[in-house]
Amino acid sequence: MNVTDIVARESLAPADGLKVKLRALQAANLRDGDPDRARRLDWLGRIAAMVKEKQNAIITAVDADFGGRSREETLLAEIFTTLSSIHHAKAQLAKWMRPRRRAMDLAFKPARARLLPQPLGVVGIISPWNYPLFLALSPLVGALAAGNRAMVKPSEFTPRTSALLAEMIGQRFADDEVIVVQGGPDVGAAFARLPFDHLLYTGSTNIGRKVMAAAAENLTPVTLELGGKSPAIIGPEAAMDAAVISIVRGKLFNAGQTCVAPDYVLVPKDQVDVFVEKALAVAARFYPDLANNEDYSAIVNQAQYDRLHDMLAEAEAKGARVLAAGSGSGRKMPLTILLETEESMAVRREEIFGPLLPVIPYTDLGAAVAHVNGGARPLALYVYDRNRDNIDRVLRETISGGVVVNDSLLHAGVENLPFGGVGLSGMGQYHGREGFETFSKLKPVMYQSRLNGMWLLHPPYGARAKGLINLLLKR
């Protein structure tokens, strides 16, 4: 009897049902041991095959969940990125799995040492709604490449995509390989309390705290991919036209519902009006007739839409100047630039996750850097400038999860770069080799030589041992 049959027959509370599923995965891991490269490649191939086969169904499901999601954005941000991560993992897997030599200190020679990559066991993945396919499958690729079983909890805010993901995984994987569990906050809370060998959560900082606290009950190690206030700094010598195009494109992709979207822009004081004028013009050019534009995505649900409107209303009530690039319809919101904002406003304190864009003037680059450093460390930082000294200063004097120079967003799709936050924007990293290592135990192994000098240090400690110890201390 498989896990599905057990859960179907028994009336189980969410936590009990999840424990049954987890035990099946753990038992399979103990039974089968470390999967070889061929099996891992087969797992990765199955994910690629299901994404290609169900491409149109994925586009339809995501569009329905959002109430209007750009087909091209889903192709780029869900399909292409997922397949790219699989292609990279398959190409690099042999290298990643290879034991790694470590140099041995002279005092321990002729012993030698290696690191042996080993799967942790069963990995839990809690994925968000904003990129419901990629942010579920990208960490899964890393977990499977490392040889683990996995359990995925997608967001209840994108129910059609979550159901499709469960169906696709169920058709391609056995219940003791990979499973998808669906449900609301009660299921998510029970999921986070399971004794996984590693747990990856992508979502808000507030929920991240709760996930980490729940995981701590089992001392489960966590990777937290959170968000925050990701700044864009337009340097004193930036190419303004190119910078504006990049920032607007990055801000309006998925209507700003991206964890690495530019959250606010720091602009030289004497260039603010130029930036605003150009940004509004670019947004109108990118998305004409916004209400009927199929290239532009909607805000995912009414609650998120209302949250953004509340932010905007509070800012206006406190004296912010608001300029919008046209008008939307339904849950499609235009790029809305906010000037003369204050730190007390929610739009300045909280992650926006929508097409609202505060523009903050600065007097010199040092002031811009100080502003960034005055807040929590961001998940991403974007710096635009043609002067290498200015760029290097920002890189040197700020700390963030990742940086793109003279563009935005793109680093999140580069498999050769680790992706992760720092401080309140997250902990740990994945993608590519770093993802493989996150979900592996790099087991250190020391191989002692048959001929070695340890006998010189056997007790009782006579003059010879004491002399050798003194010699070692003098090195």
Second form
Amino acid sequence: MNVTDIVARESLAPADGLKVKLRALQAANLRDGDPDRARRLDWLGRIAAMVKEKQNAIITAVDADFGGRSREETLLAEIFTTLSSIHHAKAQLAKWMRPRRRAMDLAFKPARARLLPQPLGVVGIISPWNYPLFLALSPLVGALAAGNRAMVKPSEFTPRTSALLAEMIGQRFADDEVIVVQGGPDVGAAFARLPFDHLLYTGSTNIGRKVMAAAAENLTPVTLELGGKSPAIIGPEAAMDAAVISIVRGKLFNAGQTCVAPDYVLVPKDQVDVFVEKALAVAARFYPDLANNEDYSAIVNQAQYDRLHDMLAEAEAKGARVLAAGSGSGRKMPLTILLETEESMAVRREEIFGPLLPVIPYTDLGAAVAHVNGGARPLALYVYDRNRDNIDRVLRETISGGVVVNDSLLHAGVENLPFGGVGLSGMGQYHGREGFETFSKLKPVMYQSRLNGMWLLHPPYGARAKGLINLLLKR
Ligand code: NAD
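Could the form predicted together with nicotinamide-adenine-dinucleotide be given as well, to go with the form predicted alone?
In what comes next, the whole complex appears, and the chain from above leads the way.
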């Protein structure tokens, strides 16, 4: 065997290992059939117990991975959100699993119709680093509630949290129920090529394209939870103080490393100065002494920090005016407002994913709407106004993955609302009932009645059949 053969064999190894793991999950699924409610509740209960029991270890791992992640942010955005999705799924499961009655079309009566929810089989989940626990476990909750087995590939950029996740799941689930595989882009690429029954990917739009192309080989259906530039619009009649607080809170939570963070803000031209002054003051009040402030999270790694730094430097070099709320240290970056930006700057074209906030003035609400519609369809949109007509106009005339009126971020935690992007911000949806449905086959079943009129249409088509067809066409 020569070196090329060895290299070829080695490079096949991860994919082969993944296939073996997938086969074990598929075989168990075939062997056991659809799990009943008790088994699904048990699965969900195991995840809840694991998260509660290991809460401190999770906080420590995420903190170490970020080089500084606020404990309260981890409690709110990783632990609370995961437990709340489990709580909701457990409470709703009986209702979700029930066959759903559908009305029967007149022409087919007295037959009956139902939708029968069934697990798809084995679900693949690829998750990113920014909320490394929640974004792995939240889709898993939906997949297990729907009765599937699952394979999870968390991010290589949060290695301690990913290793902890693998350990926690490994201790509580058999290898043919749920498994976690760790690795970087090569493992991710091999993972996306596996013939799952459904694949949910959370991450950047660019990798989303690769994932969809890989899944297409097997015609594996995908849910893509991607990113983009989510606008905040301060309407002409906004309550400015409340709007500023909400935008600064949403932008600085996890230091802006949130898929639904307000990316930039559209402000009425004559209120830009007021907005900027208030925003800088709120940021300084929320996070005093930034460098030593444990409530404020760091940028996850040097590469991300450099990316943000380069974006800022380019904007400044091209003439943007830059105002920072204090000074950071290490990878803690202050809220940095950018004025007089232009479309040619990366900060206006690319998703920011950090605490830089371009403020873009507009003349009238129509111009703000046109600005949003001039870009890719965003994952989230935030509109602040006291006038119902202004709010309704923005809701009607823009399209986005989701909206919060008069606040930011919070819709992502509402289990009764589906979550997902549109256009370049993603496709498909999960959370709550829609998550259950994404990971289920809602099988349409028609129950024919013993007494039915089909004999009237049997060939050879005589006068009776022809008369009946004429009657059907007249309706
Ligand atoms: P990332 O770099 O951690 O990548 C995400 C996952 O994709 C990782 O597990 C990675 O290993 C894997 N991956 C890398 N290359 C791959 C390939 N070729 N094939 C398959 N998988 C591969 O995370 P990221 O992409 O930097 O995450 C940040 C992005 O995610 C932002 O754009 C953000 O907006 C978006 N995001 C979206 C949501 C949402 O719910 N819509 C949530 C969080 C983050």
